[in-house]
Every structure is written in C-alpha cells, then in structure tokens.
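The chain below stands alone and is given as structure tokens, in the form predicted alone.
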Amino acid sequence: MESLSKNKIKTIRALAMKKFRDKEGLFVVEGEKTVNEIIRLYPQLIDCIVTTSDQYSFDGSVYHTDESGMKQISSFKTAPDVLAVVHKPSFKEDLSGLIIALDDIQDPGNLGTIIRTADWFGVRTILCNQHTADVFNPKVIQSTMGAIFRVNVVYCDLKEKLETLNKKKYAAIMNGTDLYRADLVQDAVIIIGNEGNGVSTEIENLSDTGLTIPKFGESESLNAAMACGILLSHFRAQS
C-alpha cells in the first residue's frame, strides 16, 4: 500500500471536473458500499483506491491517507473512508423493451435518482439530450447507489433517435392523458423533461401520446424523478 502523493491529489480533484473526466476517461466512486460493489462485480474497472485503512481487500493499486488527505479529494460534505477512481464503463445502446429518454435533465441528484429507479424497474437503457447533466458528475454517481454499472446512458441526438426509433413514445406533461386511464405498451419510450420546463415542444411533437400523472392536492409540479418512477410503475403494472 503507497501513501498518497500530492501529484495524485491532485489528479483525483482534477476528475471532479468534466473535462478532465472526458480526457482522463475516469471518474470517481465514494463510499464504502459503492467501492465494495465495483470491487466485487467489476474489479477490472478500478484504476486505484484511495483509503484511510491500513488494511483494504484489492488486488490493485491501493493508496493509504489520512483523514486530511481524503478531505482534499471527496466530493462529499463528510469525507468517506474509501474512493476508488474507475475507468468510465461501455454503454450500450439497447433499445429493446421499455426505455426512458431525458430531455434536458439538469440537476444531478434527478439523474442519479432516475438511473437507480430505471435499475430498479428493469429499464436497460436510458437516451439523454447532449444537456443532460453528465452521468459521471460525482453528485449523479452518489444518487445512483452502484445501479449506474447496470445501466446503459446514452447521449445522444435525441431527435433525430426518436424519429428514427420505431417504438411508442409517451411524453410526461401536465395536460396530457391521464396516467391510470392510459392503455400503455411495453415496448414504448417514456420521455421526461427539464425540471423547470418540462418537455421541450420539439421532443413533445415527436410523442405519440402525451401522458399526466393526475393531481389531488395543490402541489404545482412533481420532482422529475418521482414522477419517472410513478410512470414506471404504472407501466410495470400492465405488463
């Protein structure tokens, strides 16, 4: 086990930039559960560890720090005792059965949130606008809990995919038809908007049917990732 030198602090802080991400090819995981997950399931994607153990189980490059060192490299208020930096994964674009396509999703604890329901649900590929936030931002990779590695995110022209894509597309908008009275198939795309403006008009005439989930209180709106998970819910359930 090396101690960690200052050329890789700063190496490591460099990756909390997208940039860096996209030149290096590496992003960083925090968190014991999230490390121990990649560990188990795809080792061969670990670059290195950084850990404030005297003792961590990997069979790679592993680099010892104290609690001040984790500090100047975490993303996190409260620095973890473990991060691995990783090698960004392949994804690939498979458009079978139900997917879901972002349209500008912004804020990266929606992504993160949106990728862990996906996973959840079975969904195995998610098309993102090219403003959609970027999948390997710290914040996206915390919220995902490890579901990103199991996950394809594909950016994308999402325009042009969706109008070559031969499957159903339900757009999430506010004066659509209502959700529980919808016939919804299967192998159909669910397109979720920005958070502040919804589906853009361009994506929305793309949509063969516009989709509502009904209101019962005075709520104005519904966060983007809830209402992604109450759409994939409700599709599961007529499976």
Contents of the next structure:
There are 2 protein chains.
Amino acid sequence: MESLSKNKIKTIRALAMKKFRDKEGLFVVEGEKTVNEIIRLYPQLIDCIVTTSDQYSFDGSVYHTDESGMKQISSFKTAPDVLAVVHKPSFKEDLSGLIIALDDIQDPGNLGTIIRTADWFGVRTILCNQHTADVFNPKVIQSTMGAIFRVNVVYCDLKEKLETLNKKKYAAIMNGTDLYRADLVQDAVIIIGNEGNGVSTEIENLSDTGLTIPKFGESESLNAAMACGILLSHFRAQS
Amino acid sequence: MESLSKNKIKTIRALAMKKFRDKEGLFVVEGEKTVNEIIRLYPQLIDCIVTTSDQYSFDGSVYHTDESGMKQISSFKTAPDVLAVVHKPSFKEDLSGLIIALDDIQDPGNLGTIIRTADWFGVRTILCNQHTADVFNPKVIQSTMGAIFRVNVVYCDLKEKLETLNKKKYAAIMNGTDLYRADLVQDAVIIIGNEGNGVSTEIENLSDTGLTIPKFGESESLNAAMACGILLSHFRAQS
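Since the one above is the form predicted alone, can you give the form predicted in complex with another copy of the chain too?
Whole complex next, starting from this chain.
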C-alpha cells in the first residue's frame, strides 16, 4: 500500500469542485458502506481507494493516509475511514415508464434523496435542468446511498425536452388537483420544482396536470424530496 | 443595540450542547426566515436576537456582532445574518388522532423533516424514545422550518407508553403488509425505527400491523423521514 502523496491529496481535493470533476471524469465516494458497495458491484469504475487502515483488501490502487490526511480530502465535517475516487458512470436517457423531471433542485441532500427514492420506486431516469445541483457533488453522492449507479441522471434543456416528450406531464404545485383524487397514469413524468419557488411558470405551462398533496395542518410547504417521494408512492399505488 | 460580549458569545455557544440547552431552557434558531416567523408568531418566547445588521426592528434584546462573531456562535458551516435565542416551548402530550412514535431516530435532519411533514399532515404529537436525537439540536430546528412550534415532541419510555396506548399500532418494517392494500385506521400511531436497524424487536412486538412500502427497484431502503412521510400520506388518503 502506497502512502498518499501531497500531489495526490491536491488532486482529490480538487474533485470537491464540479469544474475538476467534469475535467477528470472522476468523483469521490466517502464512507465504508458505499465504498464497499462499489467494490462489490462496480469495481471496474474505481480509480483508487484511500484508507486510514493498515490493511485493505482491494485488487487495485490503494493509498494509505492518517486521520489528518483524510480530513484534508474529505468534504464532510467528520472525515471517513475510507473513500474511493471513482469514474463517473455513463448515464443513458432511458425514458421508459415513470420518470422524474427536476426544475432547479438546489439542495444536494434533496437531490440525493430523490435519486435514492426514485431507485426504490423503479424510476429509470431523472431529467434535470441545468441549474439543478450537480449529481457528483459529495453530498448528493452521500444521500443516494449507492442509488447513483442505478438511476440515470440526465442534465438537459428541460423546457425543450418536455416539449417533445410524449408522456403525461404532472407538476407538483400548491393549488392543483388533489393527489388523492387524481387519475395517475404510469407512463408519465413527475415534475418537481425549486425548494423556495416551486416549478417555474415556463415549465408549469408545459404540464398537463398540476398535482397537490393535501394539507391537514399548518406547515407552509413540504420538503421537495419528500413531495417527490409521496407523489411517486401514490403513482405506484395505482399501478 | 448592544454589541455582543465575549461572555454572551460563550453562553450562546454552549447552547449547541444538549446539556446546556436543558439547563437553561433555551435553544438557538438560525436564519432570517425562521427568526422572522418566531418574531411574528411567538415573540414572547424570544430571549434575545443577534444580528450582523446595524438596524434591526424588534421590541426586546438585540445584540450586534460582525461576521466573525456570528461564526463563533453558529452551528453551521455558513453562519447566518441573524439568530435568535429562544425559550423552549412547552410541549403537551396531545394523543388525539393520528400520531407518530420514533424508535431511535439518530439523524437530526431526519427528525426535523419528520416534524415538518407531521405538521403538514396535521399530526399533533410525536412520541420519541430517549435515544432519539434532541429536538432542540440546531440541525433539527433548521429542518423543521418552524414546525417545531406547532407539533408536540415528547420524549418518553416508548415501550411503556405504547403498552398503555389505546390506538391501533402500525410499525414501518421491511416484510410487512403491503401499504397499498392495508386498511389504515386514522386513530393510530405510526412507529418509525432507526435509520440503520429499523424498529427494535421489543417495539415491533407491541405493534398490531407491520407496514411495508412496496419496492419497485433496487434501493436497499428508503430514508426514515421519507418512509414516515409516505406512510402519513397514505393514511390521510384513506381519511
């Protein structure tokens, strides 16, 4: 096991920034659970592993570092014991079945949770407008719990894409049709909007039906990922 | 407007720890949106406001500090422009209608999201076992988006409480009754378990029905807050 050089530390640190992830085609996965899953399922995608353990069984490049080295390359307050530098998977735009469209989801945790939940409900593809958080952001990766390798996340001109998409289009909005009384077609796209502003007017105008999760209490809104998961579940309940 | 003394900084910093929150009966709310909501709805609960602005309109103690002072007292990587030190609201154990029981929810973000979602769906009370994250943790407060003042969060011996609770008890588990085919009684408690281990055997044994959200894809699990929100929504859809 080689020890981590200053140069390698610099390279891995740079991957915290989208610019460098795009340039190198690499991203960072932190923590034992997800790293183990990648080793098991997609070992061919691993560029290298960095660990604080003295022994680590992996058939590829493994670097050793101490806690302080790990702190330098981690994107989290609590640095992990192991991280992997991974080649980006190649996403396919598989538009079959129920899909999701994200119109400006800014919070990495929300995006990650949406991907994880989409995977649970068998959604193959998530379309994102260009202002949605980057899927390879370390906080997104953390929240996906491995689902990043099973759901296609495709960035596009969302307006253009939706205009030509031959599917029923449902947008999550505040004053739409009651979700519990709506007829939910499975060959559809569910559109989720920005955390603060909801779905933009431009995109809402392209939708066939606005859907609203009925409110029984006082909260001003639901978390965007939560709204997405609740919609997905009610769609699947009608399948 | 007084400027923030070193001593006051020390006192507010200490409120990041549960021990001091319990001792003082105070907690910290960060960020303009939630602080404004408290000023509007519960001004009587405010002990003091700390702000980086030169002018701040509030009829009570307001302290001024600069960015570096704010950094010292904030629990977040990005310090806010304003925070409030607030007296804990007094929670009532209102067991009417649909309620939630949390068996070891560890992640503050999950607890906060559960409280926000419970508020949306009109849940009056959340029972928590003693190992559940502290509701006055700054990260919980942040995720509740103000719902902390509208939902009663009651810590208790959960086993004891459930044993005497005269309600139908549903536990979120991995191999239970299909949520989409279950008969969902509204006078019920929904039990949500720990992020990693689910509902403990001891608590599961006290439940009448185990409920499972059907899986259509590959994810190993759903996020605990997400599972809670989806269950709540399907309960309300049958109301």
